[in-house]
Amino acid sequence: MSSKTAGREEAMQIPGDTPLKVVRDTPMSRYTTWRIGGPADYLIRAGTTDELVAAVRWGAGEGLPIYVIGGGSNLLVGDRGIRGLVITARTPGERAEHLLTAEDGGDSVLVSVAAQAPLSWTGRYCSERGWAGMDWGVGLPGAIGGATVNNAGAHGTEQKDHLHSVTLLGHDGAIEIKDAAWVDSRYRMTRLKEMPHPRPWTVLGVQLALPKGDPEELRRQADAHAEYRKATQPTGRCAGSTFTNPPGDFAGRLLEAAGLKDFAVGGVRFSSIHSNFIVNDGTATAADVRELIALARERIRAEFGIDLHPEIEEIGER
């Protein structure tokens, strides 16, 4: 790909006869939540399957490194940017319909959802249906694909529980579909998580067994969540959970009783709403995130013995 101005967008055809827009030094900034984040080299909007496919392996075939995002939530960006090709897969919940397809067995549903299908948005989608088991991800941010990787969880209830297959494309082209155990989900970690970046697997899409429900009930259950979530935890330049709970405590507990509720390093504090959310004010940068996170769990570990383990994931130059 020939070289162009910093920013400008140029279309162009990728193998697989997929029209893709790929766009140079686009700030990261504009796709994480926190709002953090230095330029792409690379950029491509991949809002379907085919496109992500075509995406990916066109960035193979350029021999970029690939790094592909949903939501952009639990995500902290370098100051310096990431060198090779940002893929950002997700599709606003108004077009995501056709992401999604269901195949009835009974007493239970057998629910295909591609990468880019918002968190809240399925299980909304489902809860309406009668489809139990997505609604604790009702006013959570994010992306399917994201919320597998990172197995996501709220009110008592993880991605992992009813995950039935992940269709995974390898970043040398071939498409393979892994059974839940092959995932290896456990509390905010999988086998695809542990991979360093760039990761050689890409989500695809994911196949849930979600077991037939009221959907009534289940609407009341997904309207209160997405309420509590309002009530207790921030919006806006944000980015989920900083910390995983550690056995038996909570890090927001935590925090708080180490008098770092509110407290801020530069552009960035915890929140007041709650304890383990560091939000933006808008000025903030990726050093700003490290060095809050790191003065935390040393006084975390000071005051009482106990190592916090950051949920959120790195990627990009500092």
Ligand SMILES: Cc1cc2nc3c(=O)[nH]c(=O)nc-3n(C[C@H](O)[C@H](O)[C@H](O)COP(=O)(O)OP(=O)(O)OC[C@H]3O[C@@H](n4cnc5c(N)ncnc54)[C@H](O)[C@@H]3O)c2cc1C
Contents of the next structure:
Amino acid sequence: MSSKTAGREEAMQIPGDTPLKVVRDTPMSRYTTWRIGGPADYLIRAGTTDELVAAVRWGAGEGLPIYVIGGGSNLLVGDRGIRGLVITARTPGERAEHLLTAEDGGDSVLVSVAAQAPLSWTGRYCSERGWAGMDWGVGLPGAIGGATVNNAGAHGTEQKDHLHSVTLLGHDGAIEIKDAAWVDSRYRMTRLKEMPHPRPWTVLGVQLALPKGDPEELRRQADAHAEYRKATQPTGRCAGSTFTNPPGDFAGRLLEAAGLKDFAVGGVRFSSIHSNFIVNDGTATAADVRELIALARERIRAEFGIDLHPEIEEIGER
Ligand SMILES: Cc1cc2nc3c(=O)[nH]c(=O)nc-3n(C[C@H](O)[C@H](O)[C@H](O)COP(=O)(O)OP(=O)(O)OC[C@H]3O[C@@H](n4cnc5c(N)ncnc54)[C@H](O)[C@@H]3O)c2cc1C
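Could you switch over to the form predicted in complex with the ligand, since the one displayed so far is the form predicted on its own?
Now the complete complex, all chains and molecules, led by this one.
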């Protein structure tokens, strides 16, 4: 780094002629939907594949631990922040069109989409063109890379259902294409998510095999999903479902039955609209979230003998 001035954005040239800004000591609360998280030592916003590759190569060259995130919508970042480099791989929908290409295969389409493309935008874009299978993503926050790592899903469909392959950049510099079987996606879990942070690879993009369908019908479905979401989930500072559903039951139902709906600790509470969502009132710390999670797990174990597992991931220092 040319300067060690904390909290100031400074432009620096990344080797490879890709102009990227490295930001020092920026609060991760700006990059998570929970709006929680202490400062990252270094942060680079990588909106394109070239920028993502350049950012990873720079971080690896500097010997920094590398944390690649998308929309930060499934993440709890510790109050003391992140020692190392955070790379945000996300792009707003208005600038995402160049991140997606499609190859016609007769009755199906092979769509290649960069990790930064918003999941919701991808769902809408594909549905409007009559490419079926991604309408479930409309209305969900986050980017394609994060959706693939988490095997996100909704309305009976998951990212794995149409995943053909994943393009990975190893932090040793090698680019590899892995097929969907290698990713080993399960309910909100993948081989990628299982690996501890900081991980030795970055998702550059994915290939999706989408059957052709009726654009009108797909558009209608996408609209219905978005409407359902608005009606049943809280808006604001949250990270979606806190816990995965245990087999044959729903975490939200158990939390409600245990009297935890609307239950608060510090600046967080289980939502009155959806009991499995923890909402930040604007003053919360990561410690508050952890405390509420621990309390809920303890109570559900005591009352129902069930061990709830967090769906959200925790990174950074406590
Ligand atoms: C209001 C709300 C509703 C939600 N509803 C749902 C739902 O219905 N279903 C559901 O499944 N989820 C839901 N979620 C959770 C979340 O939105 C999804 O899981 C989403 O797909 C995560 O994507 P992200 O880009 O935000 O990932 P992040 O939270 O940024 O990251 C998730 C993981 O992926 C890794 N990662 C991200 N991008 C890359 C990359 N390019 N390379 C390597 N690693 C990467 C991160 O390191 C982290 O391990 C909801 C969240 C909110 C806030």
